[in-house]
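A lone chain, given as structure tokens: the form predicted alone.
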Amino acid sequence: MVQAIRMALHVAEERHGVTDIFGEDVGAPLGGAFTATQGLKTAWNSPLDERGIVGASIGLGLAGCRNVAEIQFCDYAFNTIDLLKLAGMMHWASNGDWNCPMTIMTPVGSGIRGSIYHSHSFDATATHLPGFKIMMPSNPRDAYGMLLSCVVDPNPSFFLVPKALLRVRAQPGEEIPGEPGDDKALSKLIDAPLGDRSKWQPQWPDTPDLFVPFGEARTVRQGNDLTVVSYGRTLPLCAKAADELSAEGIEAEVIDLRSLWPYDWERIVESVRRTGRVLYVNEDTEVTNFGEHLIRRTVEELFYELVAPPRLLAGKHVPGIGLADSLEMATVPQLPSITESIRALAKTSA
């Protein structure tokens, strides 16, 4: 996925008018904490100041400069909420006169043993900021297409990157457009070497345009017994759990929401009307979770078509995630808890 992001940013600066890609350690020599910005011509290093990063992004956007601003970890975006609120309302407050083409890219969630300062989720917070479009990928191909959709949009967008998936290899059908066969061959072309990089230049493969539309979910697995809606890190776990439960005669339909705003309500409705059951899964804390909004809408609009109460499986409502492996595993949904939640819902009736 990190290679997909780098290639999409290359396409963005070469063909789609991105003038600045910036943030802490985003430029040379590091190219980002996760190497997502290595070799990019417009990448530069900002001070260690998230408010300054967001403020600069807004200013560039208002000046007509498409830009991608990285918050190195989403945990440090919370002190920029007032500025993000301002960016989100710009087009609305100006009665459509002012556009602000900016993309806030930030790694989110658990999975790297980041403890209390590098494991937070940001999806619920992002959906509380009207005016932003929001994408979160679960595979490399979607990451490529989602990021390009964000950068060409004339107004603010969030590109939320599940850090636990950054080094996960693509499954069949999820490959990066234009990659030369596999990630190792691609690595020789675009991954910076260790040591001295002063003379290194990436050799970009042919990189076609691919745009994953806002508001378009993807059905990952067909099923008729219940619907599972997820995104980001937990989506592959939901798909794996559903595959395993097929041996027990439980056929779960798995939907990758992909776009959190706008979101593909029509796809959810069509699936839930067939299955009568729905489980929403993500790893943000369970109180005022985005999944709770989806449950509220499910109950209001589909109440008489449900055969069981809709459910949410989310992160525990605790201040942070502990460093110990056992604490992290117990705090956010994992394969066993997802499997058991699907199994329990499949056996529940109203």
Second form
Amino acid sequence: MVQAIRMALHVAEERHGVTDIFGEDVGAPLGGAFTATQGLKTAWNSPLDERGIVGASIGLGLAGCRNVAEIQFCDYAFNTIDLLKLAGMMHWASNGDWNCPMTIMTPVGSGIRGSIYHSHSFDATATHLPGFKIMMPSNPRDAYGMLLSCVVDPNPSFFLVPKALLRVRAQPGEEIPGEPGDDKALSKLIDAPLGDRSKWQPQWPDTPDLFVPFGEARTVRQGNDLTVVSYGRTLPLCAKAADELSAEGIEAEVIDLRSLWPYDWERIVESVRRTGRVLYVNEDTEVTNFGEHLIRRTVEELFYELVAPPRLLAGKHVPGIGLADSLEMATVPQLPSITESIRALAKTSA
Amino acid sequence: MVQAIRMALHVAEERHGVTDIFGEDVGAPLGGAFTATQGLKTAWNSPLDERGIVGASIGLGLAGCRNVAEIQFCDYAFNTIDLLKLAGMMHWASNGDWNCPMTIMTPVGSGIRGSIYHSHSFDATATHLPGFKIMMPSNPRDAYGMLLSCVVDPNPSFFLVPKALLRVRAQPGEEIPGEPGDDKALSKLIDAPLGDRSKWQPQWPDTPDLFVPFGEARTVRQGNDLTVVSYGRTLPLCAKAADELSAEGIEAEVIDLRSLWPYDWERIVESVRRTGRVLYVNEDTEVTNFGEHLIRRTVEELFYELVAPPRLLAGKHVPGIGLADSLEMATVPQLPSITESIRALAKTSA
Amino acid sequence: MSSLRPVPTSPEAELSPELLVQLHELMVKARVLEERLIQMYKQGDGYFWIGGPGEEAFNVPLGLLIERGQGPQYDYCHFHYRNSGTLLAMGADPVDALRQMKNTATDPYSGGRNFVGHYSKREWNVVPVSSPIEVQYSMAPGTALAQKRAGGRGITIVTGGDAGTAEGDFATCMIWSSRPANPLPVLMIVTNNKWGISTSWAGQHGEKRIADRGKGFGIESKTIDGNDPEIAYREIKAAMEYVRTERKPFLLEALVSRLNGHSSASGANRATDEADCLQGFERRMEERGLLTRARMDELRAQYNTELQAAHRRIKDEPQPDPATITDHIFSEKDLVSEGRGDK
Amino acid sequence: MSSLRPVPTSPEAELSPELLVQLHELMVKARVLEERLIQMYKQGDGYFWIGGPGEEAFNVPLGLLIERGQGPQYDYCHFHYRNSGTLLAMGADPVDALRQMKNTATDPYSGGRNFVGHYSKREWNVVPVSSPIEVQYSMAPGTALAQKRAGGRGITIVTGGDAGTAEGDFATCMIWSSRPANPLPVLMIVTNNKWGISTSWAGQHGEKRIADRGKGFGIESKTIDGNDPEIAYREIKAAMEYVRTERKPFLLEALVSRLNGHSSASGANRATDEADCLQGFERRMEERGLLTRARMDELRAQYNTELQAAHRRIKDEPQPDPATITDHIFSEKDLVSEGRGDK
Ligand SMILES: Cc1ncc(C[n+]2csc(CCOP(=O)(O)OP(=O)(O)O)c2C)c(N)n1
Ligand SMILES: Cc1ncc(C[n+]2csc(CCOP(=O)(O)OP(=O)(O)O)c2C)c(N)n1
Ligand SMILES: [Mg+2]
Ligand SMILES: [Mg+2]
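I would like to compare: after the form predicted alone, may I see the structure of the form predicted together with the partner chain?
Expanding to the full complex; the earlier chain stays at the top.
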């Protein structure tokens, strides 16, 4: 996925007027803590100051410069919520006078044994900030198409990157058009070499514009027994759990929400009307969680069509994710807990 | 209510070891933007720096100094969420080695025509921060007893002050023991005079220790038709609406949640089991809202006992509250919308 | 651009009599506007007042010297809530401030959504003023970066008070503007009135001069008497010239008065212990024979009448429609990019 | 308190041979510990390494000079993640660092919850180290305020890197410590290794010396060679003495090396272009006849053996029980207040 992001950023600066891709260690020589910004011509290193990063992103946006600002880990964005709020209200507070095109790109979630401060989620916080559009991919092609959508949108946007999926490859048939099918070949073209990089130039494959529309979810698996709605790291786990449960005769429909704001309510409605059961899965802490919003809306609009209580499977309400594997596994949803939740919901009698 | 807060702070510094009450304009001569800290011996003015305020509060707590740090308006706490997270995880991250006694006191919510930046709510944000205890009063005596509970607790706490209720007086029979029944008499004792205050000394009435326990809600009105759960500014409105609807034959039970974390789930369960209908009311923006957590838990545990979908009435998902009265009224719950929501829920057929 | 714009003078030169008269006129206009707004507050025609009486000697020259226009070739303005004099000098219609005071639907700055003094005018690069103290200093490097890249003489101007410099954003602005990799054309202004609401500067600030904070970063800086419009004009002009040509930051601290307290929250009454820049300037103008007392009284009376009439007029303008609260959460068009083209 | 604590020397005096030998011993111990931790990372006995190889010449003297104990009469320590040498010099058992590296349940600093180098020890006033850069500078004034009020000679020590000074928290610490109303006994330390992960100091920092940033606030400050333990010892001692007696802040910048890159994320391999403080010190100790090469090799071998054995031992210590994730969210008792009593 990290290469998909890099290719999208390349297209963004070549064809969509992005003037600045910046943040801590975003420029040469490193090209980002996860290599997402290697070899990009408009990438530069900022001071170690998240408030400055978000502030500069807003300022650039106000000056009409499309930009992608990276917060190295979303864990370090929590001293900027006021500035993010400000960005989200620029258009509204000026009664439509100003807009502010800007994209905040930041790795989120668990999965790399990141301990307390490299494992936070940001979806609850982001969805509570009016005025932002929010995307979160679960596969490389979506990452590519979402980032481009964020970049060309005239509004502030969050591009939340599930860091656990950064090394994930495209499923067959889901590649980005134009990328060499062979991973090694792609790596040779656009991954910076180890050692001295001062003379290295990436060879960008010719990839087309591709936009994942805001507010459009994707049904990754069909089923009539229950509906599972997820995004990011937990999405592939939901799909896997659903596949496995098929053997037990449980056919779960799995929806990748993709766009968290605006979100594809119609698709959820259609599915839950059919299944009568819905499980929302994410890994943010479970109190005042975005999945709880989706449950609220579900009971508000679909109460009489539910045959079992709608469920949330999310991260435990604890201050952080502990470093030890045993602690991380017990804190955020994993394949076993997802499987068990789907199974339990499928079996809940009406 | 503002005098109840001041008296609690006086008791806190006299009898409960509070060493510092501080924040912007908290000390002499002003004694707080809302006069909540007038005449207190440990009150002092800080630099205009919320990060410094929260940081100092943590540092004091770590050094064993109980302290109350004020953020002048909760609208200005959003650049300190990282520090608040840190406070909330001090005990947990050190595996029980350190604790951090500190109280963040901050006015929240609408009701004073405060426009965009003096009207924010903080309950959604606070409840998403593990490790904090959270109190929010709806009347003077509760304010007094909650603040004292926050102060003596060994953990970080939020004391969220509904600014719309700051001038509200105690209902008959709900006074703080020891306070002169007569408002004018109390004002003469403890309100700073206009003009030169340099020689003024407050005459504190002798008020006792009184602790509102964390996790204990209060049923302010009984009824068997539906349950209304609220706190802060909207609580008295809910009670009023319920009283009025009695004439229509609708008897709503109204619960003042008071303690947002931990919260009194047993009381809600008992009531909803009886009524089968529940409305949650608060004024934070409605997406990823604490009321949605309560709804999630309601459907998780009480689904089969509900006779109508549980409802949330909250603030609109807009970037701020506009200054004009017409805008404020349309943005956050008011008596008419609360009345209408109760009526509608009571009439929803099973 | 604007007919108000004066002919350039060299920084050292005496200001021309015409310019002095123009400065005076705008200072009076700004003062009368603030007095009217306070009046509106006291009469219940607005919930809250905050503004800049006492800062006219600084804010008016600032407004006159700003290169007004849209896009990076012009100056970007990141103001705080005391810049009404600056807006007037830039050419704003004072009636619009009255509209914002009364939160009418016709308020061009926020449509009745925001407090008075919270200007927003994309046409002139005036970014939305917002209440949180000091955040403008974190945003300023962004517009300046766009200007540095665009070339030309456009600069970014950011203003704020003394107490607010305690926020980290003030340091952020210095750090980002003085990066050796890419210094930025930011004119950082602090109007030091020695107060943050009720809190005196004296107990809270270890620095002798706020301007000194620039020195550690190698940022040129100066502290000036902001109560004298002639000094202010010359010094702002010199500082701007430095920023425009060197494409580097400058930190300018202006010592000013706060004539009506912090805001309506503290009563908005006239302070007796603060120097009044307008009085001082009028005395000098009279002494030099550039204006007579009668002419000045007449001017004030004229503005007074005009704004009183305007006040009456806008009283009946409509309040915002409640249904509009959800308007403009998202923009359909990229207004700022479309507006970037030079003109 | 600790038997490691040396007899006071006057700031100017030469350090005694005994102290020099003790400094060397601890520097070796600290270096061997870091090498062991890196080894553990490379062998898969830990997910992440970060630490202080290259900073021993500064961190060890610092640890020796800290007044170790609990409560405001002793020094409060707000450290960052490169202070292993300081902890060792204060008397910490290196095995505990191995435990944190392997995130065992026996890790006394976090019970397997936090990264290595994230110390916490209430008994010694070491507040929990946390990963977010620079937040410790915002908390430091709080403990210093308690100490100022308590009287005595206890001070607050806060450490961090060079790049992190760009965060507003660094300014916050200076502002809050230098308030004229109540200056605070804070020793602000910056270990400047010229890098923030991959980002070079040169492009990002307009200040010549970080220490210069104190000047605007009237804060005493100094930049020293942190690669020389003798200089470091004397200068830390002098700075501490100033803070202890004047009850005012001091800003000390130490120029240090980063010997193994930023962390395991950048490979943790030995850099070839950075001066090694230990090598330099050993050369001088040999020249002065205070230690022989053989004795030094022996010492190193001895620590190596010890830590290798410890590594083997802790490998089998239990991992945290998953059910404990909800332990210690809230404290039942006010531990810090109970622990405040002087002793
Ligand atoms: C971040 C933030 N904190 C607190 C406030 C409340 N407040 C409004 S004005 C003010 C004082 C500002 O003082 P100064 O910066 O000196 O500007 P002045 O009003 O004196 O021009 C305060 C504390 C705010 N608006 N924003
Ligand atoms: C607030 C925050 N932002 C970003 C990071 C990621 N990060 C970890 S260390 C580091 C560089 C720190 O550089 P410096 O302050 O010079 O300390 P050094 O590591 O060089 O000792 C960064 C950016 C972080 N931990 N915290
Ligand atoms: Mg001021
Ligand atoms: Mg460094």
